Structure formats: C-alpha cells, structure tokens
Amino acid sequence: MNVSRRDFVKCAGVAAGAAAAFPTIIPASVLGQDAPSKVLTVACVGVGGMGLSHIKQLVDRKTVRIVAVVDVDAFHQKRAAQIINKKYGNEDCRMIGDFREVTRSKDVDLITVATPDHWHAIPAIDAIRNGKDVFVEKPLTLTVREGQVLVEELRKHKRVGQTGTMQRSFEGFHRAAELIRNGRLGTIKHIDVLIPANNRYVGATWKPEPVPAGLDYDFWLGPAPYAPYTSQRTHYQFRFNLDYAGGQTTNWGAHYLDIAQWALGMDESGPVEVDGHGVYPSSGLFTSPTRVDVRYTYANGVTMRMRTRTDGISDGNIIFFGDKGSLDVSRSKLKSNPESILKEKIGDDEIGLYKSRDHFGNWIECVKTRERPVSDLAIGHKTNNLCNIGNIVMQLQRKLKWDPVKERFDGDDMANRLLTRAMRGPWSLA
C-alpha cells in the first residue's frame, strides 16, 4: 500500500523503557491482549540451530517468557533448556516431544516455529486453531497449498503471525526498498539475486544408519514420505532433499526474492511468467538443485533473474537496474550508481516503508497492538511461493505461466500437481 510518511500508521518496534523485573506471568489468554504490561508465554517448537538463535532472541526480553522447549531430539530440548534456565535462574522449562503439547495448551500464548521447512505448516497452523500467535521461519512453507491454508487460518482465527524474513528488519534494505518505491532509479528494469552455493554434499554412496538414542525419527520424518535413517539425511542437512525443503532456492531465495518483492511493490502479487533450469545430483542422498537459474518477468516488464553465485561467497545480494541507475545490497554493503542515490531524502509526502528495526520485537508489539507485522505470514507466503515455482520449473525444464491472484500455472496440470504434496499419515492440513 502506497501512502504518505505523514498518514503512514506503523506498528511500532520494542516497547521502550520495559522494566527491570519479570511481571507475575498470567497468560494472556486469559488476561486478554489489553494489557501490555503483562508477560506473554512463549514456547518454541523445534530448537536445534535456528530455534536457538529464537531463543537467544528471546530470553532476553523482559515482556516475554519461555516456558517450554519442543523437539523430537531429546539432546536439543536438554540443551535449549539448558539455556533457558540458566538465564531465569531456575528449572522450569518443559521438555516436550510432541508440539501439540504446547500448540493446545491454555498456558502459552504465542509459539515460534523453527523446525525443518516439511514441520512449519503444520504446527503453525494447529497453534493457529488453537488461539496463539505465531512467528514460522522462513522459508515459510514447504508447499504453495500448505501457505495458502496457513494464510487462510490466520485471517481466519484474527491471529498475528511473523515470517522470519528478518531482511525486512535491517536499514539497509529497508533504505533500498523505499530508494526504489520512491523512484530513484528510474523505472525499474532488471533485478539481479544471486544466492550462495550449496554447503554440504553427500557422495555417491551412503547407507542407513541405527536411529540413534533420544532421537523419534518417525516424527521427524512426519508427513514426508518414509526413508531410512542416516544422519545426512537430518537437521542442517535436511534443507538439501527436496522431500523436505527447496535446497538453497527456499533457504536464501525467501531472503532476496523477499526484498525484490518489498521493493517492487508486489508484496499482494508476484510475477506472470517463470524459466529456468537447474543442475541436480546424479547420484547420493541429496536431491535439491547444486545449481540454480531462474527468471521471473511480472506483468509491468520487469524482469529478474536468481542464479548460484560462483565466487564462495556465503551470502546472497540483489542488484536492481533502473533506467536512472543500479542499486547493489546485501547484509554487508549498500551500493548505489551514481552514488549521489543514496545521499536522496525521503520526502514527508512520499511513499514511507514499515519500519522495524527489530523483527521478533515487532512481532511481539504487534501481538499487543494487533496490527499485522512487517512480515506478516501472507508476505511471506507470497515471496515463498517465487521460491516454489522457482523449484517447479527447474524440475519441469519448461517455461510457465503463473498467475499471481489464483495461485495457479495457467493450461498446465502438470505443474499444478505440484503445488501441493500428498502427506504421510497420520499428518494433514485438516
């Protein structure tokens, strides 16, 4: 929505001035959402490594409090809680196994998902039904049908869901994206992301391993299709199997395609028409692109290409071209040509962009205030959904129409096919 600085309503970042000392913890369910004085209880349901940088985010904050760690590895929930109550200074936080646990229960009031990208939906959506506000990491599904409905039960159930498309909280995209908005560069032309290469490999040979003690494989598989257990197949690895995530094009991709989405305006929409081609594993466990190259066009001309950058680099950048200048940002730098670009002020009367500076602080002051994020989980869903069509077409090699309102390929039930993805029961979107 293009308004003025003047008539632009933002919810605002971290409440200042937050006392020293922890309130009485009452759960806002019960209280109501009125009072911001009162502490909201958080449990986090998958905590291996971004569930603890959650944590981290967390622990800290003096209007929230963790009370119960989620995971299907027993050492992750000991050591998040572990964490947890060093911190408060005692042995209160549960250790839990299954999500519904804590997405059910009337003691918890907001749940962040950081799970693999196969576990998102599911628990965000129970904790959804269930009264609780939510913060998914990105990328925020694992399937186009699966944001769809989580979009859907959020708006439904009047809940206030963050995707953790934390980008959107960082200056120096937030100055690129209303540089743009604002029209220094021009009419834009091209945009160019480039996102890293894969950083882990499995060879040509592997084979099943013993599940090892303290781990339930079968719910960490869940509704993905039955595998034998290997330890590559799991945690940080399991980002490059397609059974349960889109390799680094949903891993990274969700970031930059994030910003040239915010960027362009097209944060209700997304592009008309798709291409590309990937380069796949031959052989061994994984099963996601090593290589990407995808080009989306939107109905205004705009062209934008996402490629695997070749020169190591652990990090993604995106480069957009107008017909007045380019503009090259990343988390490490903010370039313009002419330089004069970024040295430009924004008017009070021109287009002014939500401003957060803290994405799990915004999330939490809006859960008080109810206004919807800078990231709200239907921005989200729609950067994620470039993500999965990016994937759908590099495993099809043929170019698609996509219509951006209907969510669909048009004339093609192939591609359509798989938007969606049969689950493995007990599990569903129901």
The other form holds:
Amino acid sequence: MNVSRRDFVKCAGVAAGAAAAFPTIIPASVLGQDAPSKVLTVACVGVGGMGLSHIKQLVDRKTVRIVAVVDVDAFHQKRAAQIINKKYGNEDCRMIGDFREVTRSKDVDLITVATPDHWHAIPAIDAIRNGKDVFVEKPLTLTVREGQVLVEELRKHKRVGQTGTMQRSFEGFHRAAELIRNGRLGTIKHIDVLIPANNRYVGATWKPEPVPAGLDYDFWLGPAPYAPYTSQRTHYQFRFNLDYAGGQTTNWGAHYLDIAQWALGMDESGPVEVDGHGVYPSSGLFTSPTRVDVRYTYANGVTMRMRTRTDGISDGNIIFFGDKGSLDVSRSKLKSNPESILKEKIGDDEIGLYKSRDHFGNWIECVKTRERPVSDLAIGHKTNNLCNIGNIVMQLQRKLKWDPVKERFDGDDMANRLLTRAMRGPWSLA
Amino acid sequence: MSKKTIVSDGQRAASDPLAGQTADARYKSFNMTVDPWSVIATLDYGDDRTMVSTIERMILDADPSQHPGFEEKLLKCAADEACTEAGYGFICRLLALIASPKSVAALKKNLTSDNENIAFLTRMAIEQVPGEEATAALRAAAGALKGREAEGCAGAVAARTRAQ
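Form predicted together with the partner chain, following the form predicted on its own:
Everything in the complex follows now, all chains and molecules, and the chain you saw is the first one.
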C-alpha cells in the first residue's frame, strides 16, 4: 500500500505545516518510490577510514538518513555510530556485523560500500539483487569477472549504482576532459599518469598474531584465502596485498585512469594493448608492486603510461599531450601549454560532458530520477579493467593484446586465468 | 699482481663447514645451492618467500610448452606428505595459472578434505581448469562437502555455468 507522507503524519497527529519543516523518516516499504520528499534510508557497509568519509558526506543531508553501519570491526562500528548519533541527536544507529542484515532489509533503501576491495562485489551485488541502489568505492572490484557480474546485475535489476571515482565531480577534471573532448589540444598523442608510491613498509617475514578483540577476522577475510592474522594485513594495509586489493595500481590508478578514459571518450571501451614492467617484493606480507609501470595503447594510436612517481608527492597527476598543446591536471592544479587553452570556452553546440559537482549528491539525485549517475558502475568497471589488466601484465612482464569489449586477452591463457579467482565458501558470484 | 692482493693460504677457518675438505669437494660446493623446489613443501605462513619466488617467476615466464613439466613438479611437491598448508597454498596458486585436467585427477580428492583450508586451496587450482573434468569434480565435491565449503563449491559451479 502506498501512503503519502502527508497522510501518514496527519494520522500521527502532526500538523501538515510542522511536517513540512522537517522530514519524517519513513521506510521505503511504506512510502511510494516517487514521493518527492521521501527521505531515503542508508546503510553504510565498511566504516573504516573511507567509510567515515562517506558518513561525513551523507550525515548532513536532509534527503537521506543513515540508519545502520556495518563493519567486521566493532571498534569501527562504534566510532561510526557515535558520529551519526551525535549528529541526529539520538541513539538510533544500528551497529551490525553482517552486511546481509542491511542488504536484505526492507527498511533500507540505499547501500554504500567502503570495505577493502575483496569485499566490494559481494555486498553490492547482494544489495542490488534485493532492490537497493548502491554507491561502491573505487577500485570497483578485485577482478574483472566480479565487475562484469556487478554490472550485469545492476542492469538486470534496474538499479542506480555510482562508483566512488569522485574526480568526475571535480571542476578541474571536468574542465580538462571537456577541453580535450572538444579538440582544444588537437589530436591526443600520449598521456602520462603518475601515481604515488607505496606509503607502508614491511619486512621479508611476518608472524601470526592473536586476533584483536572485536574483530571478526574470519569475516574480514571473507572470500579471500585463509592466512593467519597479523596486524599489518588488515585495515589500511590491505591495499598492498594482492589477495585483497591491487596496490597503488588500483588505489590511485582507478582515479587517474578514469579521467583518461573520460577525456578520450572511452567509457564503453578501453585500450587494445597493454605492457607492464612492475617491480615486486620477493618476500613479505605485501605482494603488490613497489614500482608500477604500465603502458596502454588504444586502437586510435593514443598511448598512455602509468608509473610510480619518485618525487614523494602523495597525489596523482595526469598530463595529456596533443598536437596543439598539453594539459597537466591533478587535484591541486590545472595547467595548460599554451596557457590560452584554459581560456577557451566550450560552445553550446559542442560536446558537454556530464556535469556533477557533488558526487554523493549526484548519486542521490539519480536514485530519485532513475537516471545514470556521472560514474555509473559500468563506467567504473571499464576504468577498473585498465587497473586490473595493468596488474596482470606487470605480473607476467609481457605485452598483451586486450579486447576491451569481450574483456579478454588475446592468445594468453595464463593472463585470462588471472581475470577471475576462486572465492572461499560460502561466498560466490552465483 | 697488485700489492693489495692478499693471497690465501688455502686454509678455511675452523668454523667453516667445509674446513679440512679436499680441494675437489670444496670446488663442488661452490656450485651447489638449495633447491627452491624442496623449500616449497616446508614453507610456513610468514616465512621468507625469496626462494620460492624464484619458482613463481620461472612459471610466470615459462613458455606454454613448459607448463606440463612445471605442473608435474608442482603436483609432486603437493603430494609430499610433509607439505605444509602454506606450501600447499603456494603450490595451488601456481597451479591455478597452468593446471590441466591432470591436476584435477591428481588433486580432486582434496576438494573434500576435512581441512577447510586445504579444500578451498585445492578448489583455487581446479576452478581455473577449463573443461568438463573440472566441472564434474567441483560438482561432486559440492555434493559431498558440508558447511561453508559446500556452499562455496556449489557457488563455484553455478558461477562457472554463468560465465559460459
């Protein structure tokens, strides 16, 4: 039964005038999807560092209400719930250990996912299959196959999904991409992407340690292979272990390769050749490359090289080289050569790229309009493919042909086996 | 000869394991190092992986024509009764890259191991093998397993069908 918000609050004895001053939190199961003032309920899955950032982005909005936080670490749950409860002036935020309690709950409309990478796909897919719209952090998935299933399910269930590649909602990157798409640099020849070096270090050996109280370590491992707990394995450091993430290739590549794809108009495709020469640790807990060096070639001849920067700067950088000039863009700068390029205006009859200046706001708006958001999951998946195939060719140390539509390597069985991996029970992509 | 050259008296220190041996034996030892293949079976969680990384690199760099030979060596290490869980895991990760139906035949009994970790590590290798032998082995294991590996194995069969 669909009940309008006004009818509901009348029955509850609240004056319509007063109700107009603040939204009443009513679960999606009661209100119709198209009620314009409906406040959407959100559950945040994964509330460590990045998850807290999600909460801070959402908690001040009047259009959503965070009703639950999910984490396998009780400390993270409590910290996140305290922030939310303080903001809302109550103790209502639920603290949950198993994401399925929210992805399958009729009282939750939206799910955000900010878990370690090996835990991105499964909660997002479960949420989508249960009628929820999702915001999934970058890098979208751990493997190419996970991304394929995620996008298939998104479309099948007609959900709205945003990737956390928030640079698409930054003015500088939008401007750069629009200038390039409208030919202000001429024909693009080459792109340089610099990404930060690893910022955590471990030795050649490690020792198993007792699992700290409050951490459900087995759930933290989830679909990843078993390995004894050691403190440098979890939380921020997961990024540098290929069982859980893709190192800086995905951590930062997901941001800057995304801008390259956008500027080149390759959101539904990708490069056709990739070559990698990373440097890997020969031992120790961390298994991701300590030095990234990947070269991509697109079908139109554009080349792109992503490598670890050596100047100590902890941000990425992307430089586009065209036959009429260059553009150098990062989160802190936008420079062109010649400088006149940045003064160019984009005409109404030219290509106007999707404009968003609020990545979470864009997602929420699209949830209501059912339009695709600026970083739709399919776009995030194509970008993420560049990261994952980059890691694969670096491991294999060879140049390979890539079919960006079929999403397979040509003629290399070993490389194609690395596009997917087994998941520890009970988890699967089925 | 440079004045800085110090000519050895040919005698090794008393603490040297090779002290007192004849010149021929000492020369032979110069050409011997530990066989990394023998290290795999003794690998434990947290150990230095430098030695076994050389095997990983050999396999990653190998021509496909060399894969059957490496597969056989890996299966031999896996069959070693003294093989540790961590060593078995290392072997299965490499087998995942090159395994053929031969690995399915050799390892399928481990899909239903009482040790959940061994069962999953085995599945890690076998899931990557294309073809009906692997599918049949996974299906049979899913029917025989209990607990979460039963679900994981069944899910793997379903996911495999979906991918096809």
